[in-house]
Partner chain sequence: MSSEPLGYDAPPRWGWIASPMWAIEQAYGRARNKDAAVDHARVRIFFVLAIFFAAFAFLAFGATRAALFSDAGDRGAYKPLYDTARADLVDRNGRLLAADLLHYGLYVDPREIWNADEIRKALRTELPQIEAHRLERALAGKKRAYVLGSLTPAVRNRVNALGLPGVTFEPEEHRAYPLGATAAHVIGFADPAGVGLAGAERAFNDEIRARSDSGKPVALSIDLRIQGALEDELERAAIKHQVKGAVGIVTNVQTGEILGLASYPDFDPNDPGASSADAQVNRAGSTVFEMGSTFKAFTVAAGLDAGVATPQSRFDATKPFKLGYRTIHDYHAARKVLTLVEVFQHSSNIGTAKLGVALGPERLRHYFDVLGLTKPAKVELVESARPLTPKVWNEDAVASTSFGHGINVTPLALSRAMGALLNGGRTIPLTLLKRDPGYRPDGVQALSPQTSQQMLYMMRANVTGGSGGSADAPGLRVGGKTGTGEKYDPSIRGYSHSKQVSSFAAVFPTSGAPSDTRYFVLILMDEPKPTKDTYGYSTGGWTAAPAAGRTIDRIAPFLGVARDMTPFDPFASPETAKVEDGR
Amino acid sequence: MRVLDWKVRGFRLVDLVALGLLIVLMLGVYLAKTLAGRERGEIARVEKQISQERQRVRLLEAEVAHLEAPARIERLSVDYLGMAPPVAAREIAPQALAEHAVEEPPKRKETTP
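Can I see the structure of just this one chain, in the form predicted together with its partner chain?
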């Protein structure tokens, strides 16, 4: 008996297999589209969130730039901290620090006789 002639409860096996494959494929397409749609929705949500975060970051960057504006920092440091540009005599290069370091002589412990 040929394979194509095999029957199950009056239905040819080849037709049943083809129908099963078709159902699997339909289900596959449905699932793929559904999952893809869900993923797209998730991606869109994350993208929107990224965009909003980027906007927030840019706003914060602009705010930082505003807060760090030289004129503002200088005004605050003068008004509240009494600071001023250092004079040349108070500047020292890192490599010259050793020359200016004053070594304190070790203190002697005074002992009573």
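Since the structure above is the form predicted together with its partner chain, I would like to see how the form predicted on its own looks, so please show that one next.
Next up is only this chain, free of partner chains and other molecules.
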């Protein structure tokens, strides 16, 4: 008697093995499909998060552009620091810089406690 012809409770052994393999394959495909669905959901969640982060980056870039606006900085420097643009009388030519160079201030003496 050959192995392929063995019978178990009226079924050939080959048929039972094939049925077992079919069941294992069906479960494998089901699990793969389930895991793929989870991964698809995770991918959608991450893409939504990326979109939100890009929107936040654009908002922060707009805020930085507003805060770095030269007109705003000039207005704040005048209002809070009392600064003003230099007057033309205080400007000198680059050739005259050597004449107006200031000597280095004397170094402070280090004191040890």
